[in-house]
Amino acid sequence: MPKVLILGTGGTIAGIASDPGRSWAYRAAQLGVDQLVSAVPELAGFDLATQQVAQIDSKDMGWATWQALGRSLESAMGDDAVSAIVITHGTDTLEETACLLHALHDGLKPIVLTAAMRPATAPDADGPGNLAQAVRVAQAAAQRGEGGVVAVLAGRVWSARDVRKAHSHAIDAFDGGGAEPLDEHAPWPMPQAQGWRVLRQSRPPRVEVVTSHADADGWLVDAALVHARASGDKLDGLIVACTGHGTVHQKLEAALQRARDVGVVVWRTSRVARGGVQPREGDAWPAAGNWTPAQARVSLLLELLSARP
């Protein structure tokens, strides 16, 4: 059977609550995932490793987690005794670690990242089932010779490239923002092999969301621009996240041309849950295509480490 390396960072699967009657009140990232592992009486008959990377709430995800992930999904890659890696996150920023996999990984073995919507010691805890599955998913797909990134959660398989979370609480959170799950059978989408060096960078580019909406005048766009000036901590980049189908407000983009004038590179994708900001003729700005505002300031971020000499 195919070894498959399951990789912690912590999250609600590895939360716990004092009272289980009040599984709201959690404290994330609190088992190791050698102890999410032994909860699951299903993986007593894999072949499994298991390597704690990290221990945070994902809402708290940054560089230099994504640094050590990236070390040990390198190390992974590697490695000829393990034929897959599962990795166990927080939902709040799994599309934006899908995002970046999807980005670097060259698709040579599977790589599912897996999560929960309600913590270790909840009575509905989603935890164990999600991560069942998700090493179910990985072997399955190295015994096919598939590779690529997938995110399993709630019984469906979605793409790393189209996952998001789009629900606050409900134990269903994800969905595809319009693209299907996969179907089992289907083939991964390849990912796009910019390889994990990136990560090596000790500091990478400085890319904020910033969004329009009524009376929006860009009075947080020329505060950015002066704190930059003042600090010398340049601002690389700036995600809008649009009305519709990537409309900005006039005054928000003027000031957003104000930054475009001093080297700011400027992406727009849409507030709105589906359907993204296509490109169109004409465009005064760049669209960021399907990714919500998150998944195009991981894609912008890397854009601009490529660009470095």
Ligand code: ASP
Second form
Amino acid sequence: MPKVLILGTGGTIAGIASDPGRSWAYRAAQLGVDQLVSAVPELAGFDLATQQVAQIDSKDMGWATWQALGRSLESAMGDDAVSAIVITHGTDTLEETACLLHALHDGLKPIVLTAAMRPATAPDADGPGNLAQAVRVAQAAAQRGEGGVVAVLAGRVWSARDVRKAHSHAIDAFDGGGAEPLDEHAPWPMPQAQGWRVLRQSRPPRVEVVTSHADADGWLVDAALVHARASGDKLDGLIVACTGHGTVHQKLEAALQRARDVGVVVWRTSRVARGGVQPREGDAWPAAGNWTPAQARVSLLLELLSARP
Ligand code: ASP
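Please supply the coordinates for the form predicted together with aspartic acid, as a counterpart to the form predicted on its own shown previously.
Let us now look at the entire complex, which starts with that chain.
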């Protein structure tokens, strides 16, 4: 039977509420990954290994945790005894980690992200069911010889390319930004195989996100440029969460032009929940496709990293 390695990073799936009747008042990232596994009787029959990579609320996700995760994944990829990997994660930034892994993984083994919207102590805890399904999906994919990155949440399997948090508190909180979940037997999208090495860079480029909205006059962009000049902490990229299909307030656009003039790379995404901003011929500003603003930020910083000498 294929062995599944479960990497724990924290999140609500590992959260505890002091009063189970008030499950919204909890602390994320309290239980170890071993405890999560032993709370699911169904997993007793599986060949599993566990490793605690981090123990954080994923709202605090960042480069150092991604580096630790990358180290564990790189060694799991080279370990013939491991056939598939499940990662327990917080829901808040799961889409960013999914985007990162989709870019770096070579697709030879399955990686399945899972999470929960209720802490482990809640009467309606969704973590145990999600974890059990994630292990089943990971193992079945390994048996079929399937690789890639997916997220398993609330009974559905999402490609890492599409998945995003779409509801702030419902148990069924994720969607594909207009894309459908994967069918049980559909092939998984091929990841981009950029390799884990980029995570060895001690510091990622600085890429920030700005939103276009009524009265958006570029004040934040100009303030960032002034600060970057004064501090020497260079601004490398800007992701714009645009209105509609990639439109920007004309005053913000003027500020973005000033940023571009000093070498800042600007990409457009949409602040609308579904559809993204699809690239079109003659675009003055590059469009990031279906990525959310937060995912496009990850994607741009990887692109800037790969261009570093
Ligand atoms: N703040 C939590 C986290 O992202 C939320 C969750 O997991 O649902 O870690």
